[in-house]
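Just one chain follows, in the form predicted on its own, and it is written as structure tokens.
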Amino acid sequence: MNTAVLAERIVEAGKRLFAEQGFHATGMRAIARAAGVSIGAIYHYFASKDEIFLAVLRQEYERRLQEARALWEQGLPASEIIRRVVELHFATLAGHKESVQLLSRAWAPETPALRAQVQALREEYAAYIAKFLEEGMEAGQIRRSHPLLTAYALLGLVEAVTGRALAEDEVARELLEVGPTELADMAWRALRPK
């Protein structure tokens, strides 16, 4: 089988077992059996358990700043930009669960080595962000502010409604069906040129 192939059933597995059963429950050999793997061939690719938590967290990011870049590429407004990122973010619940429960999970790690370096991949998302808005500021489509600082408000505001959004109950549903365009309009109207 094809290396590649092999070590991205790996993450696959993990990412669904760290979702569903949070970093210290998953064991590396209940990955290896999720994977259709053996254990030998997790740790061919992969150290630790750490590792695979790792690889599935800059896999969610990677794939989230792709969405923002491109929405960046085509040239839209910055409000339209921010509109569609959210959108994103809440039609990732729908399709990527898992994907939201694990980086809600991912905000706190126990271990201060994971802690730190999951935080090393937080801190290169808000930098990609930030970059985003100080280009917005020096275009004149967003209002002077710190942007980095501005990033991790933003990242918050999101993160705090669809870690909520995730329960199985009515306040979820409400917020599944508001959250985007309200949380949309909320970053706009702090962001909007005066």
Given for the second form:
There are 4 protein chains.
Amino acid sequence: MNTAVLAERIVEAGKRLFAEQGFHATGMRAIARAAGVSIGAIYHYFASKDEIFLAVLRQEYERRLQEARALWEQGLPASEIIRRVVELHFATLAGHKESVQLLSRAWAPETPALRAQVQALREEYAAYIAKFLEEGMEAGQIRRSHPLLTAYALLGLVEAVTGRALAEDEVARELLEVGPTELADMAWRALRPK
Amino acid sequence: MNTAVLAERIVEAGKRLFAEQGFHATGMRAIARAAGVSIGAIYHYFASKDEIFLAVLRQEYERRLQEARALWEQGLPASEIIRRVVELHFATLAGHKESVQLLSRAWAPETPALRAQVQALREEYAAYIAKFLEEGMEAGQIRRSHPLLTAYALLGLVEAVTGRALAEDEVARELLEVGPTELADMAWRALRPK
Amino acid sequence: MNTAVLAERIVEAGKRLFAEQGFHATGMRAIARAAGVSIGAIYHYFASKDEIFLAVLRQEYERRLQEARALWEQGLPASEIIRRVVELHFATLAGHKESVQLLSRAWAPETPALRAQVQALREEYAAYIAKFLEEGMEAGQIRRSHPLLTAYALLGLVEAVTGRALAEDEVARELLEVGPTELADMAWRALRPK
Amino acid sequence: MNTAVLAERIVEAGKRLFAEQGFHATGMRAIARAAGVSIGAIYHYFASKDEIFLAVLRQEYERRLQEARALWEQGLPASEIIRRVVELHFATLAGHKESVQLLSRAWAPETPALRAQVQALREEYAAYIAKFLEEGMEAGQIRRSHPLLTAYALLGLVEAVTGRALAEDEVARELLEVGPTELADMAWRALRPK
DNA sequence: TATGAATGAGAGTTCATTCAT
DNA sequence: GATGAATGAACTCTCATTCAT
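Given the form predicted on its own, corresponding form predicted together with the DNA:
Everything in the complex follows now, all chains and molecules, and the chain you saw is the first one.
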């Protein structure tokens, strides 16, 4: 379908530009140019700039959810899953820096309506992690705690460090190196049963 | 001093508006109106909108640094300091919601120059926490790890949860209630010596 | 083409306003109003106010170049060409006062970038005159001298007088009357071979 | 008198800045800073920015008039006076570039009131030259023509070339070199009796 | 006499969105 | 379906000038 092709190109262009420059600094003209489509065409597929942004984020979160699901289904022990999720985040940073930049930069949109939707996407991801934690708690693999709170805490733990690692200074290089191991250990100490 | 009065009113108005609506959604006219000064007066005290934003953030981080210093100087054990810092963050959320909103929303500004400065302020705060952690490690009160990485991880841990708690739904109320205890425990488990 | 229509109306409005009030005193809003278009439409056709100004000047210099070319191609003797060029300048003053005002008023714009471009347009016109002079020198019709210098000198000679003649006082009326003859004679005495 | 000292410093600062950047690009703050006085002090001595500009121009034209008077009083033949006036213009360009820039750039102010006054200053200078030409005509040293028209023509002749010579390219250097001789010759051919 | 804080209209420019073709 | 010309409110920032001290 031609339709899907154009929409996909718009989302890809939007992802790159939103990640590089942020939401406000990215104009519809720039997206149209980068996607090789007309402005009119964009409005044919998306109702507004907000909708493009949401489509981009949906795709990103969807990918992360799929990665998480894939890990879960391998039946590994909880500590191993946590280690791998942390590793995955750092691998994304190395291979698809834009993806991390995107989530780091467009964290909390300023328009109330958009913010609510972005936070809903984030909640969906957090809820999935919470579900995993909950099952681990019931199986005695993970210490009991408030699952959603713990999920957000883990997300924050990792994202704060990867966010800092986006800078291109000496510190960032250090964090990239020791981050995966240190964060996985830290997370596991926080989560393991007594 | 009359000078300080106007500048202070501008910073206060900016803080409230930036927190409520974010950086881009807050215009100079709105700040002027809210502060009860003319637009010209704003530019007499601040070179640009960016500078107002930075002044607001500097004030916020300064306050947090002072709180942290005050805690440290009491000579409490590390676990207690951590517990109190977490409590402080949640207390701020209850008493000065705007302060948490501000830091949550203006996490990573989109303009490169502004972003660099905001991140420098954040780094200053993180470095202070890292210094505290480092002393704790040398005294055997805290497990050895990369101090700055750990500082960012702790910040992220707390901020992700307080950020979620800003919403005014049922979940947010739950997080507000169990947050302080759960997060302090979680952090301590991650930090305590073997 | 509709395109050309709007752009042309913008240039015409700009020409009139720049001539009447000068570059700085003419705002984009005034141009939009005078052209009967929206401000947005202006920026659709021109990147900046400078660009409108340059388009206006390009049109003016283009017209003058065409007039000069047309004269040249008639194969008249040099003295006759000079007489007619001077006459043409005064005729423009009578028929299109705005054209003379424009060039007189926006002689040397204050912004370096704009000034460079305006002077390049002027140089193009001067260079054409210089080429004509050079051919005349080689044919022995015109006394040998530095061609470009002489071209600028002739331009200045005429423009200083037409500039003064823009005022609407008694002196201006005198200059309008005697100007064509006196200036043509003066120029020819300066240029004719020994 | 302190008064005169401050006013003089303001005029000097204004002259430099107006020449370098033009009228609009030069702000009152910049003049105050360059003159080492307060903005309030400027308004104590000058009613407006226009008045500073006029004071600057008055000083410039006054100097030129004095130079012209000094030349006249030496009782030289007309051709020699003309040669020396042209030389003087080029010498000014070499020694006080700013003076030539000033007159070249702020040629025709955009505010009607200011423009009228600037043109009046120019007319005063032209009228003096015209008076000299008139005496020369009566003495048979100079060919009969409209004196004021001829004065403006001579001014334009020289100023167009010196204006072009302000650029700092190869052509400008050429004009600086051959200008004095060529222009003086050209002017004399235009003026000398049959 | 001298200061510089304060004013606020107005500048050029941007940009998401619409809609006639 | 697809285009991109057109809109105009809103943006940040400048600046000559005033006036209380």
